[in-house]
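Given next, in C-alpha cells, is a single chain: the form predicted alone.
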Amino acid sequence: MKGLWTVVFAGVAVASGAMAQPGDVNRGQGDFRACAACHSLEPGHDMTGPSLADLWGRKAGGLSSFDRYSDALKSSGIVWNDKTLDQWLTDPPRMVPDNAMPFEGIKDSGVRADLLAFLKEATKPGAAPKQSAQMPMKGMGGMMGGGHDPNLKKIEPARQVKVITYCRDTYRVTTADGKVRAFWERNLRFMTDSSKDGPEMDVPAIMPAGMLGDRAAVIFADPDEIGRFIQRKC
C-alpha cells in the first residue's frame, strides 16, 4: 500500500508540474497583438481600454487617468497578481459581473500562461514595449486598430481639415491640400483627441477607417469645434 501511494504522489507532482510550467514569453507577445486593439503598453497611453503600464499590484479600476472603468470594477476590491489575472483572463464576466469590458475570455491555459508571462515583462516598470506587441491584428485598419497612433499635430496637408460641409446625406471634406472627399453621412465619424498626440485647436485632422477607403475619422481637439466646423452647405 505504501508503495502504491508513492506512486499516486509522485503522479500527482508530476501533474501539478506540468500545470505550474511557465508560460512563453515570446507566444504571448503574439497573442497580445489582439489586445493591442484596446490597451497600450504605454504609461499614460489609455485607448479603448486603460494603460496595462505597471499593471501587477494594481487595484482594478484604480488607474486615475482612465475615465471609462464601470462601477462594478471599481467596486470589485480586486488587486491584479498572476491568480486575479489568470482569472479575468478565464471569464470576465463570472469574475466581475456587469463590467464593461466586452470580452468573453480565454479557455485554453496555456494561451493564457504565455499571455500573462509576456504582460508581467512588458508591463513591469521602465519596461519599453516591443513595437511588434503593439502592432493591430492585420484587418484592424491603422487609425483605429490601436497601437501606437500618429502624432495629429505633424500630419501632412492631405490629412488636415480646413472646411465640412453637410448636404442632404453627404459631408464633404476639403483639406489643406485643396482636395475634396464626399462621405455617406453614416461612414464620417466625428473624435476628440484632448492628448499631447490630439491634433492643433482648428486644424482637425482627417484619417482612414475600414478596409474599402470609404470611411474616415475627423479628430478634433476639443468637442466645441465640432459644431462650429460643419456648415449647411449644398
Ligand code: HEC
Contents of the next structure:
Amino acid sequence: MKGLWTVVFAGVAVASGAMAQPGDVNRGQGDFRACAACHSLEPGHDMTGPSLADLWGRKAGGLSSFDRYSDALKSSGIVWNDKTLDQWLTDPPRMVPDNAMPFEGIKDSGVRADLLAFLKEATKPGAAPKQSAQMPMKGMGGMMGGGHDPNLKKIEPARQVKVITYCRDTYRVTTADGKVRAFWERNLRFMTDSSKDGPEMDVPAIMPAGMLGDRAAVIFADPDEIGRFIQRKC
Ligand code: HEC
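Could I see the form predicted together with the ligand next, after the form predicted alone?
Following is the full complex, with the preceding chain placed first.
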C-alpha cells in the first residue's frame, strides 16, 4: 500500500510541475509581446528594461550597459536560469521586493513555460537578428512588436521638426514638409534619445503618442537643445 501511494504522488508531481512540461517556442514568441515594449533581445539595446540577450547564466542586475537597475535586483544574488526565471516571471515583487520592473507576473505556468522556451532560444548569443526578423510586426506595430524603433536620423520630413513656438498654453510645431500643428501644452512631451537611433543634433523628431492622435513627443538628441529650440512667440 505504501509503495502504491509513492508511485501515485510521483506521477502527480511530474504532471503538475511547470518545468516538466516542455514549452512551445511559437506560442512563447507571441507571449513575448507582453515584454517587448520594455525589453529587446538585441545585445546592448536597452530600453525601459535591460536587453535580455544572453540572459541564461547572467547575474541579475549585472548588465553594465543598463543604468536603471534597482538596488534590490543588483544585490539579490540571483543568477538567471530556468528555475529563477520561472520564479521571477510568476511574481517579480515576491521574488525581489522593491524591484523596479512594472510587471505583475504571469500566473499560468503553461504560459511561463512557453515564454521561457522561446526566450531560451532567442537570447542565445547570435540568435537576436534571426528572431527579431521573425517577430510579428502587425497589430501594435514595430514599436510594440519587439522590432526596432525607427532610426530617427533617417526619419521622413513630415517628422523632422524645424521650429517650435510657445504661446500662452500652446506649442506650434513646424515640420520639414512645411506643416504646422498646434498642441495644448499638456499634450506635447519632450524627450531625448542619445543612442545611435536618436535624431541628429538640431533635427528633433516628432512622433505620435497616445491613442487619440492629440498627443505627440518631440525627441531631441540632447537635453541642452530643448530650451534653445523652443521660441516664445505669439
Ligand atoms: C513596463 C516595462 C517592463 C515590462 C512589461 C517587462 N519588464 Fe522586465 N524589466 C523591466 C525593468 C525596468 C527591469 C529592471 C528591474 C530592476 O532593476 O529592479 C526589468 C528586469 C527584467 C529581468 C532581469 C534582467 C537582468 O538583467 O537582471 C528579466 C529577466 C526580465 N525583466 C524579463 C521580463 C520578461 C520576460 C517580461 C515579459 C513577460 C518582462 N520582463 C516585462 C521592465 C519591464
